[in-house]
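There is one chain below, alone, in structure tokens, taken in the form predicted on its own.
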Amino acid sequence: MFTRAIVKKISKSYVDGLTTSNLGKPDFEKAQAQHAQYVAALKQCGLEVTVLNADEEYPDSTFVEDTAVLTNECAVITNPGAPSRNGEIIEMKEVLKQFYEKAEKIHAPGYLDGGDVLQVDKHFYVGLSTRTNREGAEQFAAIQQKYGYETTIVPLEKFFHLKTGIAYLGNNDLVVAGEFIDHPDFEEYNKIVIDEQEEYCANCIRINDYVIIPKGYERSKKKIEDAGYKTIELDMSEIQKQDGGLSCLSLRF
């Protein structure tokens, strides 16, 4: 059960942030509107939302998920793999002090993006990507072991972040796409398989009574609803242009 979330407003510099997509430049005003709808959806799910001000110095800083991993026991401040994003953790560390007494940290030469970390109850999966290296993943595993969590390190083949292609909904249910459909590390789960044409929908988030999904993926929506979940659809077009997804825009705890 989540009760809180942290989000960060989109800066004007967002449109010039990092991306690997070929979807075109984001529309700033439309991105702002989509972010506002996202915040409203979090509140609909019952969360108290802390909204941080936009920071023009860090174009990608609306993607707060990459700066920390939060559990009931502690906050882990990450060490983002993109040099231009590394300074984002300074503010987040201060913000999290009001919610957590215990804070851990990933140190160089280890790098870790929160988008590469999937929690399934007392088990973490950490993806090795262009933004997360093995040293960072192993530091994270050692930290979580102290609090009774197990960690599996998963080298990625194609996806940008681990959670680009996988989401945990609870009840042993995983939403999976691409390389995770037949991945041996996820054999034990019930799989809701997202086809290649709707792959973006694999980045969805379960928050209490709802699963928030990107708008426009009807086959995936039906599969998730057929599995017994209520959905909220959000237009994510301007977020997708910057390699962002639903999980990227908040820290939920």
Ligand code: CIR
Contents of the next structure:
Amino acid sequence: MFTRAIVKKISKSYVDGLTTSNLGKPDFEKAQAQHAQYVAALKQCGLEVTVLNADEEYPDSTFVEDTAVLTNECAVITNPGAPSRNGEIIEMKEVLKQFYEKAEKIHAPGYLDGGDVLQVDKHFYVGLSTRTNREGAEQFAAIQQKYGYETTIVPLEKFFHLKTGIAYLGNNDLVVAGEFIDHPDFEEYNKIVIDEQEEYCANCIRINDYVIIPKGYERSKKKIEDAGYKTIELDMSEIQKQDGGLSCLSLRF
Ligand code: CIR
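Swap state to the form predicted in complex with this ligand from the form predicted on its own:
Full assembly next; the chain just shown is listed first.
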């Protein structure tokens, strides 16, 4: 059960942020509107939402998920692997002091983005990507071990972040796409398999009574609903253009 979320408004500089997509430049006003819809959906799920102001200095800073990993026991401030994003942790560290007495930290030469961390109850999966290295993943595992969590490190083949291709819904149900469909680390789960054409829908988020999914992925929507979940669909076009997904836009705790 989540009660809170932290999000950060989209800055004008967002349109010049990092991306590997070929979907074109985002429309700032449309992106802002989509972000507002996202905040409304979090509230519909019952969350109290802390909305941080936009920061022109950090074009990608709306993707707050990458700056921290939050559990019931502690906040881990990450060490984001993209140099242009690393300074985003300064503000987040301050913000999290309101909510957490304990803050842990990933240190260089370890790098880790929150988008590479999937929590399944007392188990974490950490992807090794262009943003998260083994040193960062091992530091994270050592921190979480103190609090009784296990960690499995998963080298990624194609996905940008681990959670670009996987989501945990609860009840042993895992949404999987691409390289995770037949991955040995995820054999023990009930899998909701996302087709290649709908891969973007693998980044969905379960929040209390709902699963928030991107709009326009009818086959995936049906599969998630057939597994017993109520869905909320959100238009994510301008977020997808900057390699972002639903999980990236918030920290939920
Ligand atoms: C970046 O390249 O860092 C941003 N444009 C996208 C970050 C997406 N975050 C995430 O998947 N957790």
